[in-house]
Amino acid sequence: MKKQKNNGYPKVAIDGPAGAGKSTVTREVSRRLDLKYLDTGAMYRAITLKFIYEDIDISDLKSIEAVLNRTVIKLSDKQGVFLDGKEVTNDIRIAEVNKLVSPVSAISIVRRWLVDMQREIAEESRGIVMEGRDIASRVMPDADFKFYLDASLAERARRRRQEQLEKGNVLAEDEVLAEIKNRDVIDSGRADSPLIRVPDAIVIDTTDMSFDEVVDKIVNIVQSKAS
């Protein structure tokens, strides 16, 4: 693979609405590159936990920065989420987080506490492929590679049902689609930082494709591109 910018290594900004398949493509095309892997939808759903754990009103900023202050995130190289020292790679997938995390990342200073962190990640970072939905227009705007993972709302609703069906959690398939819907209106209609397609990102539309087309399509495109 040709050195890029990022001390010489690329980076990649996978961005998609919710159901896409952004974190489980993302994950593999980091192995499979050797890059460091940032899931910042996990960043936002770690800090949705800890409202939920706290009751805190996501209305009332104040409360909202006091917990900001005294609260640690980190993602572990094998892809564990730890919230002030516990792991909650699991926690975070439960069905309240699900339905409070666009409203809290609709947030500004939760933005903007988060985007500073994932920021600080990719400088420091020796190459890295980063997934969310502001990565290419906000957080690595200066991106090697930019994609946009997107599928039908049947499609990202079936895959999200599916998800939590493995985790024990049977959700009427009318209840999953709503909350699709909820979150791509929040999404793409929040004031800071909404999900955006950026003109120069390379659009995938993944609803036929299977995993591993959706995976070997991008690596294919950075390392054609970086060789």
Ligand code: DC
Given for the second form:
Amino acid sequence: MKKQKNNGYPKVAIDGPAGAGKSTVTREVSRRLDLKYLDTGAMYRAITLKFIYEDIDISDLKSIEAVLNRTVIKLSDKQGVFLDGKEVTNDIRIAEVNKLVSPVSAISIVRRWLVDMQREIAEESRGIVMEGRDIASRVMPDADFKFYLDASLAERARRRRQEQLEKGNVLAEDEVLAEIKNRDVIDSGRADSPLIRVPDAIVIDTTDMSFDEVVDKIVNIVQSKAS
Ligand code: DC
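What does the same protein look like in the form predicted together with the named molecule, given that the last one was the form predicted on its own?
The complete assembly is shown below, putting the previous chain first.
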């Protein structure tokens, strides 16, 4: 692939609301393009898990700052998530984290801490596909490609339930709908880097698209403009 601006390798930003299919799509796009993959939501989840472990009051900024100063989050190339050296890849998906992660990700000192880490990872990588909520707007405003994945609320809830069902968890439809709605409100309404579509993003509504169609679309756009 032709080298891009920045450090010479392509930077691809993928943003969108919860349940739009970002994670699975981004993972496959990064594999097809042979670029590093970074799931920034996993980082917000890992620090949320630490606050749960340590029973931190998330309105207590002093305690939060102290925790950040002694916390190490690492993501392996195989998508493993490590919190202070311990693997937490599955633990960051538990219900308590699902509930607390949006309020935690609205805390500015948490965001600053993680955004710095994400930018460093991008600079050190030979190209990256990064997914989250503020990737195009804040973490990598210089990205070569900016995608915004969306889907209807009903479809996003259906996918979330299906995802959980595959793990053996049966969730009520109205419960999942309410949780996604609540996350939308917090993620889009927070003061610090809310989820937004930047004007130069390529918007893909995945409601009626298959997984392969979404992946192909992104890969084709990147390959056609980068070669
Ligand atoms: O993508 P996810 O559902 O794993 O993300 C978990 C939460 O983290 C989500 O509620 C919003 C937040 N998040 C964020 O604020 N900024 C990001 N770049 C990624 C995730």
